[in-house]
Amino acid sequence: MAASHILSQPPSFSKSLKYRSKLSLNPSILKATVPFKPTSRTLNLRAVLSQNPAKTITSDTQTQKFQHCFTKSEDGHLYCEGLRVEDVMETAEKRPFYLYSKLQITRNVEAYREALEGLNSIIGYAIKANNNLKILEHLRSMGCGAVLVSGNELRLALRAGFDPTRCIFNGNGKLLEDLVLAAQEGVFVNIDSEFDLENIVSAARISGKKVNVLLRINPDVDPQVHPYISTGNKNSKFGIRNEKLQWFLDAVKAHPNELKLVGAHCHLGSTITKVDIFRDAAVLMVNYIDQIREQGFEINYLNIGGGLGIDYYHAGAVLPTPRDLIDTVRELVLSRNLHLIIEPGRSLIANTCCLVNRVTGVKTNGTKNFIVIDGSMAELIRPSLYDAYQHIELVSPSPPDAETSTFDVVGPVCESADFLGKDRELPTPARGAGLVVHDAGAYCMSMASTYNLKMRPPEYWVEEDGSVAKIRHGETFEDHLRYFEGL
């Protein structure tokens, strides 16, 4: 990877950054001359739910592909491609760990290429979902872009392999040190802002390389999904409002030698399972295009995020698969003659993985039955932050006479807020039993903690031939205290 010297030091801008000074992005010099219009019937379009999550009109092949690769057999034990949970843990660290599924990476990716044939698209995968290097690179070896949300991700993407000229910056935030990187590398960049705008084309000057730039459009359709993890609605920090879009176009337009804009994106929101909502979107967007394309520029690219919701209830519901989302797009795409950009991180990631747990111990406090565990909040605080529900159970079958209850399982940190599940029925497990949590994958080890000093656990995952390697080393107290050598 030509940008390979670059990843163990950051660039030094003390020299470079005087340029920065002499940008000027005066509102009152880009007013825009003539205000940007949709039509009214582009305003005045909302996402139209449907009661049922969709119309499928889903192949078995896409249906079999997202199956869940975790299943229990009539023998009572939990089986990942074969290979029984229980027998796993006897080999693998004795602490909390995540196990994945590498062939059901390989098939949910596929589920996306099978999907997409006919459109030319790019498979942005969402970093932010799961950082695991060797995930990564499995991802790249398949042909996936890279979707980045920070200056570490695009560098660890460049580590990984991935080809630069596939992946997108996201972020409203994004630091200027970190767009020189992405300007030189030749990466894909959203504009989200009036001071994002300015870092970028600051960024152009001092690599001396011109940025394709995409606008993200906060087209203002509501999700229907948790508030945390809505990002296109009116009230999101992300994304410029469409009364703003034509002093962005102005602003491009002012420096033809540092920017290059070259598509429109939006993103809705996370676990969503109504695919009406991608169309509404995408309808806004290509509206957008259309006008934008009007003033000249050569539009190519819609990107229409990520956030397709996976069956994390297991409970039999019939979710929308990749083909069900790319056909509600499809003709929009194809009429405009668009390269299609999708961001998927939960939906290729999610349920290819379990937190597998040791059972150790049962208690009540006269209302409330608990199971505690060693996995905690530390290792996975989706039903913490979100209050989300993920699927748990044991791993192997209880004795004849365990009492069935309803539990709350819980870790050992210090926090009431620290359980994994509430009032799940469950037999009343031996001490030592494993316990899993199920559909780990995304947003689970990308965001566990060292809180209460837990170290981040490790990761193995089962390999085409049924092998188990480990992908990521457990932390060790002894990781620690080295941040602390030398001071």
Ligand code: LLP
The other form holds:
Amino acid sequence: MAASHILSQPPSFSKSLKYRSKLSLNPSILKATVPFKPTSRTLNLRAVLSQNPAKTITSDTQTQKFQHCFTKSEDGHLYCEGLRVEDVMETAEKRPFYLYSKLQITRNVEAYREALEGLNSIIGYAIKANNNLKILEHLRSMGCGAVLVSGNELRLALRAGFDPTRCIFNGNGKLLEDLVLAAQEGVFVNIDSEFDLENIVSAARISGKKVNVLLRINPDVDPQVHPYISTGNKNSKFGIRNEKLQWFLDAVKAHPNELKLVGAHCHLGSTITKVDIFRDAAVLMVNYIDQIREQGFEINYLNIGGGLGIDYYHAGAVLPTPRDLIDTVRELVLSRNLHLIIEPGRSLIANTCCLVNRVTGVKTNGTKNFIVIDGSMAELIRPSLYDAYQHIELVSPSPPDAETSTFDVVGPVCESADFLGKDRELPTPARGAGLVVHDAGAYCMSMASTYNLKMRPPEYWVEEDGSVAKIRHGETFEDHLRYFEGL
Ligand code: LLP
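Return the form predicted in complex with the ligand of this protein as a structure block, the form predicted alone having already been given.
Full complex below, order starting with the chain above.
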């Protein structure tokens, strides 16, 4: 369970819901300390730690009940904070649309901030998860930094007012022109390969600025997630292998006017549901840091990336909270007097949003029942791309005589891969009924396309005072035609 959910209120209370800065969070777990031990200079650690038997989460964590900013009340209606989603549907410019709770975003950031108390840290929000400008401005106002993977994400972060010296530029194929902008702005840059190092050196020369760099090292810890979102293994296209570490240290030493090595970075993957995995990686990373320091580098940042999973299944599973994550690396970070950088995307934004759809109709073919909705893989591709599960429910009560059946929930796009959910037990919905896909705040709108000329949907959020505000216009057919003007 994400601790950040625990202030979600049932609809009857949510009108009086006020911003609370003090969340009570789960107590610490897995608090083993690794003593500071000078290591040899072989620079060749193996990821043996990931083979340790998984530790279990304490019962304190398990007793906290999952709650969500979207709640089904006893009247059978789905609410977002205090508002009936069905009512919001009536006022939306078009469907499908994304609906967020601003308060849930606040609560999620607070959960991380509280967890990080006592540590020097940067919460680098991974903009790729959701690049809505209004959301970015809100995250920036709460003190977040940003994690960027393109020049445009950097430009957007600057537009949203992020402090560039709390931003980190990542990526295995960073372009020289984007690196020049990053160097000019004083952004941290992660070195990903030999050619990336060369480009960073060039960018430093072009901009006349020394660049603060971190080495992105693949600790080869298995994150136990879908292969498409696993990144820290030895055959990954990201980062460098530890065998090459000495080469990179020598290369940095050879460019004292262009590069200042300030830290080490790793990112294991996404949707990780065991904090031991982060700890295993952090143990390896601080050992690398020890070895790097032994060579005279004054490096002070450990960046453990993002990747914390969320409860997509809504089935009462107990998932690690931000506090669980931070507590599992806290002593390690303190023992080396390090600044901790984290790069959460999903765990900050996924559970704050639903994709709200309307049922176009219901049909049966062979042994399959289908609910056909207006939303599709164009607006939300995760189920099609990763076979990802996102919880689906109807927004209002069904008539008592509605038969419950097993449905595939599909869109109108001309692809059999166009599904939002498979084999879901749902009451047979009436045409026009509202249906939501939950946990759609991360990697949904930001991965949306205009396939089949389904234009990207509008976005709304419920403000702190319970009003609904549009935070992004829906794209229109006219927007599409504009790309051909004057040709
Ligand atoms: N840092 C780096 C270097 C990353 O590559 C990522 C995500 C993050 C941070 C943020 O990870 P998060 O906390 O959000 O898990 N499209 C996929 C997820 C791709 C994640 C890519 N990297 C999905 O829909 O599940």
